[in-house]
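First comes one chain, alone, set out as structure tokens in the form predicted alone.
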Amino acid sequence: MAARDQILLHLEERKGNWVSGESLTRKLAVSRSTIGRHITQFKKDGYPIESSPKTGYLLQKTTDLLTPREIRDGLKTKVLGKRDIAYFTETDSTNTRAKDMAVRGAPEGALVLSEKQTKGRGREERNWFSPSRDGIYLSLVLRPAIPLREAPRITLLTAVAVAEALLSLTRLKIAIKWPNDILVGGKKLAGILTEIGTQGDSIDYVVVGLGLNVNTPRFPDDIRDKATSMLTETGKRFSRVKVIREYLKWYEAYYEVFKNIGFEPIRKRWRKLTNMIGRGITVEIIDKRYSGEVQDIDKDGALIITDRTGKSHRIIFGDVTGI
């Protein structure tokens, strides 16, 4: 773990209490100048830290840091988030870090959280706007015992879990857009990135990344008309920690349904939470384009559309427009 992350974690453990610079240098084996440099940067980034030449540093109690201690305090799950949690004040991509952990044998339910991403990724390697401490940038490691062909079901399961968490915390009119977006009023509130590691024809791990705009006050010009946040839609700031706990609670509940009963209950709930059924859309797949009316999603999570000639198309992946 980088020195900056160790410093912040130690301050968070002693949140509301003064921590001397001497104790930090001794415990973390870093120089006073290194600590001072990171503290200065933390303050510039908006972390509520007080400094005193005589007493050291104090992290105020009113923080909303996504540290393991904060996440686990009150977390109502049995597996997800209960074991390995990797926390970063800044990283390139939580999915990249989670894949590294998965390859090294991280157990199911392991989490990666970051306050900021410098190379946040969406589908097709698109960038995900990831300002410091405004959103949730989280990746989850799963090891489902399912055939590779059923992997798309995980993305739809994730979308349902995200939607349920948001519905439980807000009165927003949530709509799921196939395959991986959560919309409010036609604007993207959250995006999902699912990546798979295989061993032969079997799934070794699934990394499910979530980018959720929580307290983001504004967006860059190029996505201002396409993106929104919980803050923008409600006028209220939300505890990101509470949102994550709620998400993990719903995720575990639906994941248990998926493992013990199957995908059908999740498929039915997805259909109720989407606004796509019966609507005309266009799907672009590499060098092909399909237009038609959405009929359903099938048992594997593929999108079924019917074109003007009445021909049915089964879409496994692609970019959807027209919603």
Given for the second form:
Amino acid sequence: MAARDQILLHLEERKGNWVSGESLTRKLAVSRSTIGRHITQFKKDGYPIESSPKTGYLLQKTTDLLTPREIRDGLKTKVLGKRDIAYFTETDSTNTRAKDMAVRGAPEGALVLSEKQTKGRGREERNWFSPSRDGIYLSLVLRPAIPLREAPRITLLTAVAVAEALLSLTRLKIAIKWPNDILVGGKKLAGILTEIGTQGDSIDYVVVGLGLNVNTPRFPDDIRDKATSMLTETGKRFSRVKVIREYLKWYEAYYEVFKNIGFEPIRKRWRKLTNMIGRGITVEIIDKRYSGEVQDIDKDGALIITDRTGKSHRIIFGDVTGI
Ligand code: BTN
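Could you switch over to the form predicted together with biotin (BTN), since the one displayed so far is the form predicted alone?
All chains and molecules follow, beginning with the one already shown.
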């Protein structure tokens, strides 16, 4: 674990109390100057840390950090988040980290969390805006025993779990946009990036990345009209830890349904939570465009649209506009 993350976790374990520089150097086997450098950076990043030459460092009690201890405390799941949790104050992309962990054998339910991403990734090579401690940047490792062609179902299941968590914590009018967006008032509140590792024809692991704009106060110019946050929509700040616990709870419940009953109940719920059925849309798939009315999603999670001639198209992936 990087010294930066170790220092933060150590302060967090004792939050509300002073920790001497000397005890940090001893426990973490890092120099005083390394500690000083990281503390300066943490303060610049807005972490509520006090320092005093005599007493050392203090992390305020009320911080909403996504440390494993905070997440696990009161987490009502059996598997998700109960096993490995990798925590970063900063990383390139939690999906990249989770894929590395999965390749090295991380079990189902392993979780990667970061306070900030420097190369947060969205679909189609887009960036995911990931400012420090404002949003949730989380990736989950799953090992579902399903054929590869059914993998898109996992993205839809994830969208349902995110929507349920948001509905139980807020009064927002949440809508799922196929395949991976969570919208409020037509603006994007959350996105899902599913990445799959295969062994031959079967799935080795699925990494499900969630980016959720929780307390993000503002967005860069290029996405200002398209993105929103829970804070922007409600005027209230939310505990990211509570949002994550709620998400994992819903995720596990739906994942159990998926494994024990099948996809149909999830598909039904997805249909209720989307605002796309019956709407006219355009889907872009690499160099092709399809326009038509959304009829449904099918048993594999593909989008079914009917064009002006009445011809039906089954879309497995693509970028939807018009919603
Ligand atoms: C999209 O809407 O295109 C998907 C966005 C997914 C963003 C999340 S943030 C956590 C995880 N790590 C990443 O690099 N991406 C996903």
